[in-house]
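Let's start with one chain on its own, the form predicted on its own, as structure tokens.
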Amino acid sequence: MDPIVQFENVSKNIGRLAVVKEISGMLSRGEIISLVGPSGCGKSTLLRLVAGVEDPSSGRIHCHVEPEKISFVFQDVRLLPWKTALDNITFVLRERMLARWQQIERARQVLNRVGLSDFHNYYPSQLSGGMKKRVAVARALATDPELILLDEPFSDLDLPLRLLLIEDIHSLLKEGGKTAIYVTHDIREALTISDRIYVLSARPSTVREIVILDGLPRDTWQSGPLSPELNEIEARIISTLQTETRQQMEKMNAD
């Protein structure tokens, strides 16, 4: 294994609120892991800690990636509305590639890779929701990052489109040998894209279970029923999250 990110008993407090508590784990180069857990449990906080945007309150994070080699894909696509799809990508390359022709060539390459070869000159307002998500992914890939952090990027799309996009992203990441952390509320999304799933507790977040998916049959995950193995895993994760959510609600009501 070639670790790219390591957590050692990481805790994070925001004021007096404990968000993350003593989380340990590892992400290997070329691996895709998902973080699932109840709403507000600190999944996005963990991404910010990995990126170095925030510092842990205690414990240590070893991220063997330079900040400029980390890319984000957010739920909000954050495209510049006055720029075309192509120019939204060349915009993030302006300090990496000085020659305009190099920026354009790279932008065309990544747009083609996400299936938007005919939409280079379209503005965000002319694109569907799924297309805008693809542009956001292309922009993240354009800088050739070593680590991609995806924070619920497809949560506002309907399930069939989400799974199709996730299948495409999974292929792009694996073909490019990319390493990624994917935050989602949707168990089926996590089962689709991940090598491993970290199941997190309610706040303060701890690791309840690490699910290893490597080697399990997932060839019908998008278009048909899950395999018996994945059905059992999905049911187990849902049960865990329901228990965590119920306990969180009972605690809030008691307070």
Given for the second form:
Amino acid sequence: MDPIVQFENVSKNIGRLAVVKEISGMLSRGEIISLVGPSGCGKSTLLRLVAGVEDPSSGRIHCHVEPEKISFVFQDVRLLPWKTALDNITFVLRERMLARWQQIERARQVLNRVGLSDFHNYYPSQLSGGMKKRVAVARALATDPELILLDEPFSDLDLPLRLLLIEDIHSLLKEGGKTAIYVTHDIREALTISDRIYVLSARPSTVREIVILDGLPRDTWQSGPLSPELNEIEARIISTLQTETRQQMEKMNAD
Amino acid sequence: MTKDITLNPETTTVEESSEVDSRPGNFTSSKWNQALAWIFSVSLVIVVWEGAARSFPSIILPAPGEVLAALEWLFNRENFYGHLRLTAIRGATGFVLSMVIGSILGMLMGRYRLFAWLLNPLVILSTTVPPIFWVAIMIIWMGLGSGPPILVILITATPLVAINLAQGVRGISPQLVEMADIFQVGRWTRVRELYMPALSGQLFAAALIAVRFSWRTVVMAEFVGSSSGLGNRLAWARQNLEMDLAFAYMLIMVSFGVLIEYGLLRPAKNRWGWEAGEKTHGSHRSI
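Next, report the structure of the form predicted together with the partner chain; the form predicted on its own has already been given.
Now the full complex is given, and it begins with the chain already shown.
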């Protein structure tokens, strides 16, 4: 087991608000983990801590990967609206590849890989929601990262497209041997993509349960209904999250 | 008119929307209509001017024909081009300096609160001082010449550019900046490919303000405090009661200003500018 990210009692406060509380865990090289939890529980904050854009208030994060080898797929895509799909990708390659032709070649490669071979010169405003997400995924892959952080990347898409993109990204990540942390509030997404699922509590976030999916037959949940084992896991996670959400609402009402 | 073409069963549809504004009474949708508006407005001014000129002696209000004759006379005089060149150089120097210094100050004010805190009162105060005050002061300090017009433009246009740019910098999406941080995008790439395009709308707005201001201010400064340039020639024409020449200079100044705005700045904005929701490249098509 080759750890790539390790959390040691990590807590994060934003102002006086405790967002993450004493989280410990580990991510191995080549592994995909999902973070699921109630809305606003601090899932995205955990990703930002790993990305290094925020520092923990206490505890330590050991990230055994160079910052330039970390990529991010944002919920709101964050494409430059004045650049084409191709140029949005070469934008993040400027300092990584010296020759302009190398940048373009790499951008073409990843755009083709995500199924956008005919849309290299389209501006974000000319692309559908799903296509923009694909460009964002292509941009994340273009830098040849060791670790990809995905923050609810497909949450605003309709279910069939979402499942399609998740299957695509799962095979892209696995083919490339990439390590990834996938934040979602959708349990089916987490079941589709992950090797392990961290089920988080309501804010402040703590780990409620770690579900290990590695070894379960993946085909069963890609196209059809869930297998009995996965059904049971899904029901258990839903029940945990419902309890968490209920407790959070009761606490808010009491305050 | 909207047409949907299914490209692929996934989600992709091409939507072609015509951009014609169908509001009744809308005359601004095409270049031809805009040209027509110009022709109409200018013709109206000429007709009113011609009519008014018939009621006054030439020494008060020369007729358009007399002004055209004065223009022809000016164009045949060699030293006219020397004055025109001087005014253009002074205006352009003041414009470029105010753009450069105003942009730097604006970016600092937009990016760092300390600079905004320090400079905001100065900027606001400087915009309230009438430019003619600076002209008077500069003549005393520097005498007649190119110095006062250029410095007056610098003092009066720089704060306007700075205010615009500061607003633009504050409007840059922090999400895009964070994206550039996470992808470790270098400083120069960010300036060239993120900040500058994001600021282009404000930058062109600032340039338009600065160019209008520069042109007006240079003529005013030359009028009061210079021994050369179009403003100085206008002062001479006024002093000698040569109203046809005075109007001819005014027409030259107006034409020059319009030429800079429509021949240079607006085409540059269309070519390089980008604003939210504005398409400058390719056809208007969404998928």
